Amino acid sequence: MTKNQKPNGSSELKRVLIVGNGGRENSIAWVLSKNESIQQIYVCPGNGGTANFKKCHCLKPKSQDEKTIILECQRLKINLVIIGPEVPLANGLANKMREAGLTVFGPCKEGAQLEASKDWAKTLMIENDIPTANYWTTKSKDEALEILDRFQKPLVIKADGLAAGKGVIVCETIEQSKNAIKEVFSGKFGSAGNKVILEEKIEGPEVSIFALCDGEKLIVLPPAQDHKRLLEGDKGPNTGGMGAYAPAPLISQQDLQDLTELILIPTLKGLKRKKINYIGVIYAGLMLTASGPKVIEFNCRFGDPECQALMPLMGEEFATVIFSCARGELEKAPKLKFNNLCSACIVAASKGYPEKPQTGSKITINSDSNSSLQVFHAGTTIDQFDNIITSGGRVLSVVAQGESFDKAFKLAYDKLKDINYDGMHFRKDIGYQIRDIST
């Protein structure tokens, strides 16, 4: 705590700065607008989208490097950082931010790890007995290649760094195994394929669960579901993901109970034991299998697009528990209360993603959010005539809240047919696994 901070309470919350410019950070802004004691929200550099909430501006300075950022945090006089993406925390920006002495909510670069290597994430859960499929790490295609012909059938292939969410090729035949090593090691994601990790192929549906953390204790969110493959049945190329729900009913309140226990505690334990004060999310992407729950991968902040359905969710209090997590203080935050809703959203991108994405696109939207409704704005920016331009390939999260799933998917595919932009590209049967998708 900096000795201008009061012990607890939320009435020294008046500015905030969230760093991103996605989808992610765009519903981060929208909920924390609600909140009555915080007067200014900064998004850096923010999108197409940052404006259309009270309070929200975008903040783009001159120079986007780390030192410029934190410069421009103490101008503004900004009480609570959070950083959205990866990428910023695996490069340690809330080291330095922490450094000078900013109130910042994500982990430092070395408990980021937890998402920007693999193989180091892998060797936490071993270490504290946290379910995962077996696995190997390599750092050469040969050896490589004598591992799968020694295992002789598919596995899945992973780069161990960070690659937008497309680094994992999930592979059906030893043959597809072996193409998907040598594209990686060729350098199909850079650097971050340097070293690869080699994992056994299991079943099962997927589910993601959320803790936010302040170093010593956890609160857990609602579970949700991702649909990473950018084709409907779950087919074509890993996405960053094309639209999620929450929460999902693959996991009780007990489940969840359970696998905090199993999954949650052990890691922030574990974290601890390495002298990491992790602050901010865990994320741990699930398969249920046969066996019982396994982890396939963790993340260091809310997912794109599971934190656009999480969001519409969190009770007013959300905020106040953010700051108080980023202060280490969780224990003096009030109780985060969830509105028992159905939360739907469906991710439009543009065409061409994920390999090649067209941009430049003149976006039209038809029609207003309102409290049951939200278009939260990624890959956009707004033009010198003031026009809402595609610019990235995941543009808009349209997401709707129902009671129940079929309410909220209809209101939320409904919404679509009001946006047009050329190329645009969304999956129809997101939430397939929970609705009724043959009308």
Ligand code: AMP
Second form
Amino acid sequence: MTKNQKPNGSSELKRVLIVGNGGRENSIAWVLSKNESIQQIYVCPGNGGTANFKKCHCLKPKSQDEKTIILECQRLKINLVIIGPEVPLANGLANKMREAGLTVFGPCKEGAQLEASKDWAKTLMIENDIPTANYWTTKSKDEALEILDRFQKPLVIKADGLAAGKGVIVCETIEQSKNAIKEVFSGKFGSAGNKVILEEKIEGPEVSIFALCDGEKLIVLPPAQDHKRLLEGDKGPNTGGMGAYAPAPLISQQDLQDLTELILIPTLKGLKRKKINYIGVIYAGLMLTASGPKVIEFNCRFGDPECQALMPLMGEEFATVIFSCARGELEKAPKLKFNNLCSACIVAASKGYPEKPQTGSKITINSDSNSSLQVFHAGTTIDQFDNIITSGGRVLSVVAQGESFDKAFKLAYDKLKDINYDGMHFRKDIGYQIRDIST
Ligand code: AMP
Ligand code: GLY
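Starting from the form predicted on its own shown above, please give the structure in the form predicted in complex with the ligand.
Entire complex below, previous chain first.
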């Protein structure tokens, strides 16, 4: 099957496999488990929280290579595969799965370049008049230093390829920009740093928008805001994300409609023009500057932890909508409904995250979750005595919903008081833009 053919799988959605082991995949499993017609949900490899939800299981084949996962999907008669993280997408797992006849939500390797190559994504933006910061691409340190010399302003230095969220250095001074250029060409980011983007520094609040795409059409989800820095006051190193909230009040319904027309539709059209049948999430990270919104990055998957904040806002038809996307038949999907609640997500991390997370601590969670409170697992595992143990940098996402953000954040922060492990760390000011953090 070529990358543009429709899948030939069953039209019934009974067995789903989710690839990944993070909080994002845990929250997707949770929302799918609410769908009555789904019988089994496998998360490969999953984590210590996967089996907390009905019908959900960890799937840990002996090897995690593509061929083995595809054989497992065939053995388990999987109707829908959802690929969570960017690395397998960029490596072409979706291509191989579609060639094997599986129905997949997640873009092909060609489409995943939106995230896997910043230069490729920038070119697509320029070709399609999508607003973004001015930039230069170079493979040479000397040329980069010359550009800085001519520009005479601090730059944002970005490794072209995937660097686990660490390949961007935002500089405050020209001196810092010089050092960052040297650093990025030092080999620190491996092959991701073979090509480097020098970007004009822009300013404004950040917001993320997401579209579910079936190759032709798209559905836009509520906007979200995440907190990338490790420490309160948006200080410290960049992380995968320490918390998020949705819907971001910064963006009105009309703004979202405008952003869809300005950014999401042209992106999907641009991909189509390149003969890429993009099935999956387009995630646009935006900066709302004084001269209008600009894209600072594209990702080819749900954000983590934005996904954990978003999933509790989805109606039960979410699974059917994703399945329709994967089949290239969004027109046949029921209308995706979102509830009117505010959703708050706080990430509890391990000591040493993001540089050197300390793992192996026993986790205690002293109270149950309920319909407006979820504890999604990320870096957790279960030991031989059934204890939950930390196994990664971001350990849990505590998510709550309420009629107001104040209520949602209070619920989530109260729940965190019931959770304990050695080295537990979380930001106390998630959502500071939209709530009173002194209470
Ligand atoms: P990224 O990994 O591309 O999302 O970048 C990480 C963070 O760097 C973003 O969330 C922004 O805060 C910041 N950033 C990226 N590009 C720019 C830019 N052109 N100007 C200012 N800040 C930026
Ligand atoms: N939270 C940012 C990301 O998923 O890339």
